[in-house]
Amino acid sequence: MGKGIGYGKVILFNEHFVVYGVPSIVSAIDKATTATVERADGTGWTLDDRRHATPGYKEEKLEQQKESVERILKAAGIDTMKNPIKITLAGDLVAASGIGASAASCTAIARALSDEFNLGLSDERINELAYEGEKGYHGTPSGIDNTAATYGGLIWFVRGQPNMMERIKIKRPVEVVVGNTGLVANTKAAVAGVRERREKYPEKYNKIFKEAEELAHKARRALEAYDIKKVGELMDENHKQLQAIEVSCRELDFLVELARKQGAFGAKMTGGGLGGNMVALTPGKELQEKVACAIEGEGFEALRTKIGV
């Protein structure tokens, strides 16, 4: 039996902008998806998805998931007509929009395949396979989610030919709360919407994109200096930019505002938007618990985790 793991993630700065080469900052979190691959009878492949999930998430993503697995198998050079397999997904990362669930599963599957078939794939090649799998979910993914899922840690990411990835070192991990709207988001539709509006209103969008780029550099400096207060302020600012390009929604804005009122240093949507998750910067267990409880008190799910792990 081959085994693999892929980390969940939160994008701290510049989801959507990253698609256009604007620097983004992403952190893996201390929750992960695991995959096992074992030989089976018959032909082809089967999938047993045991992940805890936002209601409707797995059903809505099923066709995308099938395409994703097919892409990974093809990229790995595995013919399941000759080598039938059963894939099982599990782990403590909730399958939900905005926390890199699809990328974590792609990475875990790629690692499990490498393990079972003795492919000896490097992390770089695992990342390539996971990116190929992400195409099934996102059409043209930026590559940021699978990079975090593969390597872990805190990452400065710039999309390009090739993508640029640098590790950001911080003194110690910081507690965050990830609040789940319960809405399953369609990332493909969100990305397409930004592209459409950017073409329609180039002047407005170019200004926002330039501001987002400047903000990313400020955020990196603040993280490296461990100026958590400043990091929070910049998260608030980044959320405004994401609202301006119309990828937030009423539920995300509500949770962001709620977290700030409870004392979060900063809060913003994270991931594709139009549902999914938000993230609040809550250094210290006490503040983390206060914000998480407030989110849960309103009937939403809250994930207590850390960035920079």
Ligand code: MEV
Second form
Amino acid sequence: MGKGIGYGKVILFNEHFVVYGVPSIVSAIDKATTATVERADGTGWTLDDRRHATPGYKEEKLEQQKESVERILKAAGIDTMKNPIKITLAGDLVAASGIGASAASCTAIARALSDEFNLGLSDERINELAYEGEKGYHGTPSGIDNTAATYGGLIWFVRGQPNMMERIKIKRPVEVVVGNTGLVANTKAAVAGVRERREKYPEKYNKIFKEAEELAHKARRALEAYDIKKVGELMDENHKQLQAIEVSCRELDFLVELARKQGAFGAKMTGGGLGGNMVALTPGKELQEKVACAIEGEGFEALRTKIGV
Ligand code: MEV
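I've shown you the form predicted alone. Could you give me the structure of the form predicted in complex with ligand MEV?
Every component of the complex follows; first up is the chain already shown.
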């Protein structure tokens, strides 16, 4: 049996902007999806998805998941008509929008295939396969999610030819809370919406994109200096920019406000938006617990994790 793992992630700065080559910052989290690949009878492949999920997520993503698996198999050069397999997904990462669930599963599947078929794939190649798989979900992903899912850690990511990835080192990991709106979001549609509006209102969008780029540099400096207060302020600012490009929603704004009121150093939506998850910067176990409990008290799921692990 072949086995593989892919990490979940939170984008700390510049989701959406990253699609256009604006620098972004992403952190893997300590939750992951695992995959196994076993030889099976018959022909083709089957998938047993045992991940804990936001209600409706798996159903909504089923067709995209099929396309994604087909893409990974093709890129890996595996013909399941000759070599039938059963894929099983599990792990402690909730299958939800905004925390890199699709990318984590793609990376995990790529690794499990490499293991089962003795392909000996490097991380670089696993990342490429996971990117192929991500296209099934996103259409034109920037590559940020699969990069975090494959390599882990805290990453400065710039989309380009080729993509640029640098590790950001921080003194100690910082506690965060990831709050789930419970809404299954369609990243493809969110990305397409930004593209449309960017073409329609070039002046407005160019200005916001420029500000987002400056903000990423400030955020990197603040993280490296371990100025957590500043990092939080910049997350708040980034949330405003994301609101301005219309990818937030009422539920995300509500959770962001709630976290700030409870003392979070900063909070913002994370990932594709229009539902999915938000992230609050809550250094120390006590503050983390306070913010997580407040979110749960309002009937939402909260994940306690860390960035920079
Ligand atoms: C989704 O996690 C992040 C987006 O920026 C899309 C992408 O980068 O491919 C919204």
